[in-house]
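Quick heads-up: it's one chain on its own, the form predicted on its own, in structure tokens.
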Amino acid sequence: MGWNGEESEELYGVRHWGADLFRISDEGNLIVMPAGPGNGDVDLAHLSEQLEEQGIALPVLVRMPQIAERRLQLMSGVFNDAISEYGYEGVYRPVYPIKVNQQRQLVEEILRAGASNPVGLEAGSKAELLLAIAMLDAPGSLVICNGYKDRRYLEMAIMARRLGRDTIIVVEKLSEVQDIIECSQKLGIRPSIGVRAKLSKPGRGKWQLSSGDRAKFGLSVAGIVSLVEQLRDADMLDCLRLLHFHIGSQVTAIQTFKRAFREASRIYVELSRLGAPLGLLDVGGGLGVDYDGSRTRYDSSRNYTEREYAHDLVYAVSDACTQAGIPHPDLVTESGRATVAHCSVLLFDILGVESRHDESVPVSDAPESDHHELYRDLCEVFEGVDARNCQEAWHDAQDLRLRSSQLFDAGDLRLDELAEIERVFWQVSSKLQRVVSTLRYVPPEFATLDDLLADTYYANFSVFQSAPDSWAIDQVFPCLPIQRLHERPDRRAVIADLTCDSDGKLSKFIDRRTVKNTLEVHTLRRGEKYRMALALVGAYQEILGDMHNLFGTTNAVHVSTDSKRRVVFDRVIDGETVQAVAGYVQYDRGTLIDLVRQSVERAINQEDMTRSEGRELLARYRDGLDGYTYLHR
């Protein structure tokens, strides 16, 4: 039977996860549309090919600011319709939370991209707030100032208002209240403060303490109670312009969402009625990303539409402040995850593969009378297998396994012999994983057998470096190959990476129904490259990313479609230097080659080298200081 891409599509889950953005072309290689469809298409094997003949090896990071465009657009679209469907009278202010990433060139995109509807900035800390003061200068955008804040974070924050930034103070702690209003005094310049209230129904999910009763951040009612009161006695209850909450990222149950909305709306309206002017609800991030395409409550997936979010979201605070009398506040949202995720795919190519069936080697028909006595049982065993005793023959294969393992052991058997074993047993577990798939019913011994013959296809990437959150909270990122899509993939695998840690591998996998353990792959072309991709790894993972082993930042290039439907690239950035890396842990490279330099001088004069290998390895060892961090082929 043939394959074709449309297969593969739904293989590897793309017309799920992928939306209007990614598809398989009739080449069968993964197709990107940062534009939409019909505006261009960026050919990622293509694309890779490009990239190595200007020298940019991969692993390459590809942004594709353009997605983060029509990411605000959709959620300004949905938010726009729930407004004229419900008659609502405020307005739709989307803020992007700096932290997702941080990259200066995609903040510059996503803040262009609000041109119609100016997007503001969350900042969490101190550094991030001089980033947005620095960034934001379009009039109407918001500065939302969160996290922990002493006096030089406030005084900034406030005097930032005479550059025309309007930054909103977010309380997260009552005792920075007396703070705020001291700094405001001490000044002569009036803030705009909000409040964090920490709801009392926590959300769901991997981050669903950050609401509820023992959240990190934000006021309970007695305190909101409390900071209002403190608010008026200074004469600046007026300030007080913007609710707040958040709960938790990657929120997979629309239901969550329902009852915070309801419960803020009515903290919200009780505020109203106690002075507080406000005018401004900022339900935070949280709005999910359906890294599966599973569209269920599964932790990378969401059971909901931006649709669904938007128009829930208008309706409770419409309800809840028509019915008070009070007028509507405009609308705050902060979802960096679903603005910035689908921006970024990490492109890597696979250096090798290991695996545990080697079937070049024939099992022999008639073993000679010189192999050891359970090579030829186990020989036996191979040729035996069919549908009728494939458990038998399971059960006799991990037998003879087993008892080659305590021979050997106890200096009954010798190494060479143990791996002849070793050999047969694989193949007779090949032929069973071949025999088993034909079957209506599969006995549950044979549960794990496509785990246990899985290949290792080693990646030219670090993991804790490019996707730490596959690492750190088990993520499933959508991982396929950029090419060969209209073959039907022959093996199963995971993904090793470079680095020199057993958690340094890909193990998990999207699937619609459940996560599966290996990948359906490609065998592997003598001269010909394999390369894969890793998407929607624009949240977090790259200011996330660590220094493990010492792999830096990888090679970046952010990548557009123009009028023209061509290709273009607007940046390329390059990754991080053995010399680069090596600062941060305070090696100095003059230093390095100093010491290089003298056990070279010691070598000659010992006369273990001589003068022009010498020149040669101090060469070798500056080209290498001053080269990429991953490898190069």
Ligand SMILES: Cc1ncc(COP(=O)(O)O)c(C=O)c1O
Second form
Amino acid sequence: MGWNGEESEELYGVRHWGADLFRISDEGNLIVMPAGPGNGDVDLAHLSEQLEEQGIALPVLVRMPQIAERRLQLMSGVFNDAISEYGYEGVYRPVYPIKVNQQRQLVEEILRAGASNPVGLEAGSKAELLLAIAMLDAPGSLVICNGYKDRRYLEMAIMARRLGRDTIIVVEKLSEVQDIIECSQKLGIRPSIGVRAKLSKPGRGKWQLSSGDRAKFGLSVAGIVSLVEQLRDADMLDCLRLLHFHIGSQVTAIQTFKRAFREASRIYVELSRLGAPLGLLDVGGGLGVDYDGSRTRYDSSRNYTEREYAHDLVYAVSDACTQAGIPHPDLVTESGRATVAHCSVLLFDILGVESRHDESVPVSDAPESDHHELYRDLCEVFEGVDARNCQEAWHDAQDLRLRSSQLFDAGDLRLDELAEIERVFWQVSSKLQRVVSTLRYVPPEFATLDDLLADTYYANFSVFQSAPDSWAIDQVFPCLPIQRLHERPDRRAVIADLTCDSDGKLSKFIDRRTVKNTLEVHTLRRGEKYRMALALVGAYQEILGDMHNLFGTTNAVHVSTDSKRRVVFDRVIDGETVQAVAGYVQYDRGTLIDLVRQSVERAINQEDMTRSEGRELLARYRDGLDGYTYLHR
Ligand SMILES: Cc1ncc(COP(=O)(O)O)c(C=O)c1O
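If the structure you just shared is the form predicted on its own, then what does the corresponding form predicted together with the named molecule look like?
Now the full complex is given, and it begins with the chain already shown.
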């Protein structure tokens, strides 16, 4: 039976999560169109080969900042449509929260992309503020200053106004107000102030604990009123320019946004009535990414489009302000995930497979009488498997396996006997899997058979470094082979990473109706590389990634397509070397080499090694320190 790229696109959901950016080529490779369809394709299989020819080994993170530009254009487009549809008087002002991916070239591209509709930056810490001030030089650029702040943070934010940056200090806690007043008096510069409201209705889902009474940030209604009084007393109420809220990331249901937009619009109106000039309503981040392509309110999806989001916001604010007879504010969004998630894809290769389908030794139809009785019984079960008795065969096989393990524990079964029994057990399971796949009604005990028989594909990357959210909060990312996609995948597997940690694996994969525990893959071919992609990892993963087992950052390459639709490598950034990651935990190259040199001297003196072996070992040790942390093939 044939198979084609379209079937793979359906199987791996490429058309659903890949927007108009990912497709499968006629050659059966995964391609990306960073500048949109018709503007050049990046064939990820060819790209990996080219990189390897140039000595840039996998794993490689492929960053495509052009995608961020397209995402920003999409957002401006839907907001401008909604603004003209509702006759809205304010404008749309996008702000990129730098925490989501601080990578400099990506931020530069995002700021460049905002030429028609300038993009501001959101900072959540002092360090991020310092980056934002340097990176933004267009006059009047918005810098939204969130997070907890000390005096140094506040003074820098206020002084940056003299550089033409429109810094807005968002009050997260009432205790910050007096500090802001004092800093501005000391510097003789009037600040622009915002206030973060703690909305009353908590969001739903894993990322949505940023609203409701227990939210960590923001002021309650009483706090907002007190802020107004304190600013009025200091004759600074005219500095209050922005109302902010953020209900959490990856908001999956539009209803959550609708409620928040209504509540925030009402707070905006009332704040305005209290005499604050305002003019800006900042709705924070939270715009979801459809990681699984299901368009539902599952954790890895969202049940709305950017268009619906923009229309609901413009409508809610316009309605509340028009009724109250106050001017419509400019609308600020801080969408991070939705801007950059699609920009990065991790490419990694498969190093080997552990399979339970070992059919190299056929099951004997007439086992010798000197074989163990349990072994002989299992061979008989194997012979007898068919569609009518599959349940009974499965029960018998499981029982025989259990008994063999009990006998082994009691010392009544040898290791080689147990190994033979295990081998036949897996062959019975495989045979049953084939039989069960032909049944119209599959009895419930076989529901987990596919998972049980899944192979383990060992992969050259670290989940902790490259997809930490998949480990920390069970987030699923699209994962698929990047070649042979015109061939039917004939195996199912989980993907185990390089770390010595049983959590270091991918064992949840996107599916349109649910998540699946195993992924369809192809049988490896001897001498041929099998490479895979983990897509949509551009948001949060790079900066949250950790150094478990001292696997550092991977090689990275920035790729774009030019006006002639050619693929261009804009930049190659080497991954960390062993000595770089060792440095983070206070090991220095010289000391390490010295310690090993001393051991080599001792071994030579004790005649445990020759001088030339010693030289060779030291040369390799140095080489290792200078080398990539991931596996070489
Ligand atoms: C204040 C604030 N704004 C914006 C964001 C970005 O959110 P998202 O990536 O969901 O758009 C965050 C992240 O949680 C945030 O805390």
